[in-house]
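Only one chain is included here, represented as structure tokens and corresponding to the form predicted on its own.
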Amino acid sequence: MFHLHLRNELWKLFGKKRTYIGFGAFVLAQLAMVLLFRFTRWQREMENLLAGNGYLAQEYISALTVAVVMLLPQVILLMPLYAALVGGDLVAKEAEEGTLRMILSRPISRFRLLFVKWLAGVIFSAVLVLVLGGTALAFARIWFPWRGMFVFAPGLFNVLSADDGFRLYLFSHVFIAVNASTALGLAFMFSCFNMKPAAATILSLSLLFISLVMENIPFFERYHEWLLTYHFRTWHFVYAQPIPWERMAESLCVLLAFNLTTFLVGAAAFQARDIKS
């Protein structure tokens, strides 16, 4: 019955227009940014900066290198917008539409739906990413070959083989995922109480701009490790030379634990919620 209710939640999900939104973005920004990147002064500045460093930009300049170059806006911005686009209907739609009352007339209990709506959200992240990734490097490889990898993000210099820089930007999405899946579960969180879809939403995404902002201002930079976006960089980790595996794993825990909280206060405040009257 479990994997029946899951393929529901996934069938209502995936039906929905409004679901498909950040993939269509997605493939509209990445297509600007490839464009871009080919014939605008950005591909010059970073074969300058591979050349001031030693090395052949020919042979850095690649699909794998634009695809990362890529995603590391659209990690940030608009991943985290799109993410919490569908957290934030998860519940509070259904609410909206009285279709929760019919729900929760059958003999199931709360903490199983919000735990199916909460995992068929998971899995939709896990969707979005895997979308993100695969189209930026279908872009990149339309018009740049296939070669070594050059990552260049703050903190972050190195160049690696074709081979290995495929392998960590396969690995690089699980994090990313994580990513996602920790701005689902806030605005699901929100999204909990009695409150409308696009409350949940914006709230949501004020707490990340507001952890964005801060992580940017230089005072706030021994507060980092309790900012959420400062976590979220783990990712760019993955081509580090070592990789900063105790860092990574901190992070990790955080956002996993982040998770969990987030869900369970919103089972909380769903549990005492009166919804049938």
Second form
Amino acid sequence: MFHLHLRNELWKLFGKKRTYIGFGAFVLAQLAMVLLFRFTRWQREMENLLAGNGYLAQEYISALTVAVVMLLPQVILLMPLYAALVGGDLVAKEAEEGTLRMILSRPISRFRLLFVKWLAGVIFSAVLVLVLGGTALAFARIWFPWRGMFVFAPGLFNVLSADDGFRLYLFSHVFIAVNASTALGLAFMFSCFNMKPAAATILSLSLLFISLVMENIPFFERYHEWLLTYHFRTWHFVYAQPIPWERMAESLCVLLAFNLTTFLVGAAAFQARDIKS
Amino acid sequence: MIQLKNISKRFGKRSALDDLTLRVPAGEIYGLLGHNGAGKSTAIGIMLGQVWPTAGEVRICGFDVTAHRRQALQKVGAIFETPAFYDYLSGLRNLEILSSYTAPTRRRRIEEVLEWVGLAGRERSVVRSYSHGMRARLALAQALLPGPELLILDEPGDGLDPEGIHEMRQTILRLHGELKLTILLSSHYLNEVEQLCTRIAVLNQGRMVFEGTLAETRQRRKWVRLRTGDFDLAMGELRQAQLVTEQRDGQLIALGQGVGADQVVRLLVERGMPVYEIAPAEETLESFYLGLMNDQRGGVAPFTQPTTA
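Let's see the other form, the form predicted in complex with its partner chain, since the form predicted on its own is already up.
Starting with the chain above, the whole complex follows.
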């Protein structure tokens, strides 16, 4: 029965057009970014940065480098937006439209229903991240060659061979998927309360935005570990040399614990509420 | 089949149900009546485990819904006033989704039910393209999957045209006759309830104010239609002689215990008042219901009249 219920949620999720807004927006944003990189000073500035550090720019201005350049802002800005948009819909939209009442007239437990919904959300997050990473690389490959990889982010400067770079590029997506499911899980939690889907999405995005702002205020530097967006940057460290496994494990634990907490809070709220038309 | 024992439900300070005790035996078509906000939908929500009662116990098919929801709802189908579906999916996919929450359902069984409700051939169209009547049939189909013994219908005729209402009524009778289902019907359409139900309960402000058979509603008060020259003057005389207990609508009287119509006529003729008509008036469910609500409010005359037998 469990697989049938999960199948239902995937049918529902991937059956509606709204789910694909995020995918479409990513494609457009990536296309715009790759064109900007290719045809503005952006590429030259990166070449200068590499040359200034003693590297041959032609060797490292590659599809992999440009793909990561595109991912950096999208993972912190666009991806949480689309994950939260879907997460906020998962329960609240069904409650608003009345289909939740149809389901709950049947002998399925609320916890089971919520769990399969959450799991479908996690699968959506993984697919969203795969598409994000895949299209970023595909667009970059159209205009840039397959060569070594250069990664430059706050606190990170590294060059890698194409093979190592691609392997790490794939690996980093595991952490990006955890970020996406965390943003989705936050909206999902609010969605379990008696509120409109848009309210659940806006609330979760507001919290993420506050976290992002606080992270960039020097006063809060000592409290970084308490900010969700700080842990969202874990995927950068995949490209560090050496990889700070301890720091990554810590962030991963924080994010997984956050996911578990939001799910349990949501489940408790959902269990307690009355479902009325 | 359904047992509500001392059920109360409060939403904040507002009491939606107050000490409601109700029993629906197997095989009945049981009507649940009441104004908007009387507590019908809350009671149904509690039966289906969607609304938590503040106090009391609810058992469906012998199982406590709060503690054993899965067993209690295993043989229950439900239709709500505005059936909601995944409009972007086909009717067939909607049925596959909804029925799977009860038990895995074979495609053959779904096709049988589609045939039964008259939706065969349209099951692969998206629900967005369905008419109101087709949506009502789809709602019925989902309620019949996989195979319920109890059907809970919450305002199933809402929004249907007269033809749709007639069709719904025939379907309910078929369900009861052919599939031997126990049916709980909550409805505003008193005419429908009167034609379908064997037993009714009336809710008012969260309390049950009547429970009984339709025959009992007709016998509860015996009204007599009296047409005379001056109804109010005649009433004064009849009350003084203690022949009537109540009056309604300027032409209906309720006779006192053991009083016959002949005594009324004799008294009025003796007082020199003409009597044009005196005949028993049969109480319809509507007049019974409105009279009951009138009693609850404390005596403002209702709007409709019983029909002359």
